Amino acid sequence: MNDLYHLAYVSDVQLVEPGQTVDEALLQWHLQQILDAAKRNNGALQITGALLYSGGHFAQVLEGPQTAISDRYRRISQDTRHTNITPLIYEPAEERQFANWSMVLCGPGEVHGLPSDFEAKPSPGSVEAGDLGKSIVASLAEAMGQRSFT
């Protein structure tokens, strides 16, 4: 039996307090902390994934043994780096789409096909959320496809 899950999540980052400007060189330490926090933690559960940051949201794709990825959202829901956290699915998968890295890190400029209403948040287990999450795994697998390992 293939234990194999994955798991699409959006939420709206909160890296700076509400009104505080954002200095970019604080914004890349933030994003930095939480791809080598992933990284570290991800290898040793045999999660694999990645990670979009679009400005003022992100979108997460985590793939690995259903406990792991289970125990993985719950502490990432309890991250004060974002908020309004919404799953979008999460459901047995055929195959990992991001076996390369245990987490990679993207901008909006490497991924495309993402629908306009990305920051819109569906009703979670909606047929739109379900939409929106098997997008944003395709869109993700198909930017990384186009990146080397590194």
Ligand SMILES: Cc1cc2nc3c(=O)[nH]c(=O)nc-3n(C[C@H](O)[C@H](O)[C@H](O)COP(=O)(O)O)c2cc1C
Given for the second form:
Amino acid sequence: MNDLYHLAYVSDVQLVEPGQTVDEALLQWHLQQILDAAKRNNGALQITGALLYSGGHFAQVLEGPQTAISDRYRRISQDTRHTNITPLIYEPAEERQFANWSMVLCGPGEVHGLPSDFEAKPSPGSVEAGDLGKSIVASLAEAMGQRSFT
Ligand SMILES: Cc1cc2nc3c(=O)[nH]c(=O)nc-3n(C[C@H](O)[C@H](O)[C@H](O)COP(=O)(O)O)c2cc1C
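Form predicted together with the ligand structure, per the form predicted on its own context:
All chains and molecules follow, beginning with the one already shown.
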């Protein structure tokens, strides 16, 4: 059986204490820390995926074996560097969209076709959540497809 699942969620970035100003260098350092941990863990778990950081929000897609995905998501959703973590889709996937990346960070400039309110938090399990999740997977996959050709 092909045990391939994918999961997408959106969340609000919380890299500094409320009221603290976010210095660009500090922000980049935090993002790199997240990416380093993701790469370190995901490879061993056969997880691949993409992380979008845009306008104070994250959107992330994880793909891989079902148990690995749900375990990692549980860990990620307890991370205090983000909040309001809202799952959008968690379902079998036909193929990997991010096979080349244990985790890749995408910037807003290279991602097109996302709803402008991608950070909206639809009720988990709703049609809106499913639609947004699919749109996030497609937009990030498209962006990363472009990147591999440049
Ligand atoms: C937005 C965001 C995305 C993350 N993505 C991943 C990920 O894909 N894989 C992962 O292992 N950890 C990810 N993390 C980090 C985990 O929450 C956690 O800090 C890390 O897995 C702990 O790794 P360690 O046990 O090696 O220290 C993410 C954290 C945040 C805030």
